[in-house]
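This document starts with one chain, in the form predicted on its own, laid out as structure tokens.
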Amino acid sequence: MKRPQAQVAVLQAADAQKDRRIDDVAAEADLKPEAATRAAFELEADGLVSVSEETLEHYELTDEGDRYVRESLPEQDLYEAAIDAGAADGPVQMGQVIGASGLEGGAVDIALSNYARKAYGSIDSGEITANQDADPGSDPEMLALEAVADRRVEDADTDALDQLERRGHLDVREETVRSVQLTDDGVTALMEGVEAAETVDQLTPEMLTSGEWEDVAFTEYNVEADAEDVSHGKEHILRQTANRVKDTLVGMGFSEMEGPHADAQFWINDCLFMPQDHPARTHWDQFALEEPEEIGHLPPDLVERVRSAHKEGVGPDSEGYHSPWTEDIARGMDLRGHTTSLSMRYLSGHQVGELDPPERYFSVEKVYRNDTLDPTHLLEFFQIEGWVMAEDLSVRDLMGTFTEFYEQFGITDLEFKPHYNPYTEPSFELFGTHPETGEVVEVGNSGIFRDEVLTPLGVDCDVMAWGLSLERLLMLMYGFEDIRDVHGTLCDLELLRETEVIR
């Protein structure tokens, strides 16, 4: 029997008790791995070996995980400083806590979330209590990540390995073994002698010039095996869709706007009809720059309208806040919480001169709130901002906007909840179902912008507005239930690259 020279070394180099990996099996056969893959599923389908392949998954600790198995985890030092707090005993002050523990920043959040999560006490209003009968010593996590740095992942509990990658405290790797093993066929091959035929595997321009390539043997291909698969850059997931939501805004006769990350507090705070002491105004949830650019002109007609609208309100029904304004306040520089400061640039003629109505303005862009990290909110995220500016318009039209917009994307379940908000009245909050929970997600705010913010800015007609997350309608229309596994830096790569795109 003449067999190509690929076959015949795979054939000796193989077992008939036992499996061989192929790496094995094309290192004894001086063979490339791919090369040797090749000429086993060739023999396979002759029925002269048979493949087999098994998932391997390894693991390695992350900086994170690397800590923690030196040190300790968070949750371990917080019941350690609640026992030596009393807390078995009964409730005790979280901050007495927190403080006797050392932790710090992000590590408080993380032991918060995990304390009750393993039996080690209970967090309510603001008090911990302590399991005298936990034992943080024999923590299934700890022991994983012990093993895994130790090269014994194979004493790990499977569960505590998985929550240590959600945490993100390992990463895992996965690979795909193949092995192969004679037949009976090919036993009986080898005993009757198996030959290596001359064979070419390339096709070249000498041997068709020549016409040697009448007299050669050519390698025969198997376009049915495996490839290696070769990971590869793409646009991710939630630009595709930034992009088709920006094609569905243009669509419906909106225009694009843009404008600064960084801005002064009057635009994205003042203009708004925001008091200077709203606590959504302090460092908790906006991000100040501690070395501010020079924000440009600040228009002084402009900036003595908001004022007046903030100490003395606009119209014989208003009466404003009566609380501290200063101008001072007003050029601070933040980063944006919300892109409604674009609005407000446009709506007041400052970026593209004075507007007429009708008109449409959109922007899809990023803003940044000092939030908690979970599975439905980011530090920064992207916002869907949109308004329309026009005579008469009514709940029913924003209403009516949302319907034809998030149809767009197959969401047609929609719900609408009266919300109170600074600068729109009336206000309501946007809802849609998520498709994997069932759970209500909030996606929106909205509402039609009171006097107070449109008479400063010399805007004499209606002006209804929205504020949409890009994040969460991603949420409903994939079904991803945490949204740091699509964004960010504790992204999941392999959900992002089979994820199949929805056209």
Given for the second form:
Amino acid sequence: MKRPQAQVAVLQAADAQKDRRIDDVAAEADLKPEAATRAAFELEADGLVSVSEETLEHYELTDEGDRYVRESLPEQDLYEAAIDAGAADGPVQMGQVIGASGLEGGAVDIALSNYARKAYGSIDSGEITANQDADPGSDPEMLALEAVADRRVEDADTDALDQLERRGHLDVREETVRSVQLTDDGVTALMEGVEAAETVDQLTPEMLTSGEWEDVAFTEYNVEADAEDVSHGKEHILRQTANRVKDTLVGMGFSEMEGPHADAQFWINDCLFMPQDHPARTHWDQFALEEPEEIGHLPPDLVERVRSAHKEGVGPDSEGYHSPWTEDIARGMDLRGHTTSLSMRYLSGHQVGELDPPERYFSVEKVYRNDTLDPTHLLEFFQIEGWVMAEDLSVRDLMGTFTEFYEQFGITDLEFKPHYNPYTEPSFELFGTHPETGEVVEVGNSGIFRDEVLTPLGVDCDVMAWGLSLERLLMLMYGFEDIRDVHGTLCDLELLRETEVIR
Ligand code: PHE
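Having seen the form predicted on its own, the form predicted together with phenylalanine:
Let us now look at the entire complex, which starts with that chain.
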């Protein structure tokens, strides 16, 4: 017969005549006690051994018990003092006896509550008597304490042990001891011969067809083993955060804008009252497209109004740039350096038709800039664009909107700094504090669009707008110090796998 290794060892160590403790069997067979116990139960299920169980009680003195066994029990002290005070001849004042006994605190209570129980004497209305015939020298509880201390509990009186446990002088610890004994079938099996079976951890089709499965032992499942880490595909944290930003803005009443990544300079720059010779419009800052060289269609009336705003301004208080402006440049194609191009398209009424204030729009989209790569700059990043069109907007509305928005992401220490944009007046840059470095980081740019922007677009109420960096938001939320950890070829895969975006 073939049996798993541990079962064979237990079977061979077991005796038909007497119980053997499984712990001893385990030690002899060089098995862990749990493995030997498990094997014993498996053998018992097959009728080859019987397993018996016994509960052993272990007595241990508590600190108090230990002190009393070395000195004496409080009631013994009290008896001695009572005899000395003459209480054997008649009642004596209790206070006097206690004072002479040297007992203090809790020991007094212990002494009083056991004195009469043990018939050492009586205690009544503040007076104490001592029983001449009492024999504290052979107090069974003291004898039991001594027996426990000397590790010969079997000599102790069981009632006394119970009493001592109740008094808190002893602790009892229970231990379950299991033993095995060979059954007749076990003896027969041993005589016929048992061999250790090969242990396998996988059942194969071959083993099933050959019948070999009957002779092998299968390894146990170890449900506590560490499982291998499986990394699976998951949404990038930037994308997850973008989605959360979108949900947040939708919750604040905004609708989403969409539009081209490559667009005419007209929508990216000219509508924003950026002079055609503005440094930010050069190829130092923006990526130009060779193909297509220019945009197919621009609304002619809008082109005309934008040109006139650039050249002459939009009213008595407005000056244009008086510098050259050509439609050729406006038609040139660039990768958008900001998503404000989308805002221009929507505000112009050419994307979703005429707008009726109040209106709110946003986008969370990629923008492209010819920057130098560093820990806080990438050549492409996500911008959280947004605007609100309404009558009589003020800087307070702008700040309030940001405060409400960033609060949703746990950022409550926003700072605002006056700034300059050709297209907004006033303008503000937004800052937050980096949770790891404590540095103040720029997170966005904002303002209220100038008339030179709004009049050509045909908008005659206020529009406040902003462009915020999604990556910087992420840095403030999760403490990243280098944006390249999350983006691009140098990204930190572990970090991307482990970071969970809280929704
Ligand atoms: N376009 C600006 C930027 O990229 C952000 C902005 C948008 C500022 C709208 C004001 C108004 O920094």
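Between two forms, the rigid core is defined as the largest C-alpha subset superposing within 1.5 Å. Positions refer to the first chain, counted from 1. From a predicted model like this one, the values you see are computed outputs, not experimental measurements.
For L379, the Cα coordinates differ by under 2 angstroms between these two forms after the core has been superposed.
With the core held fixed, E439 shows a CA shift below 2 Å between these two forms.
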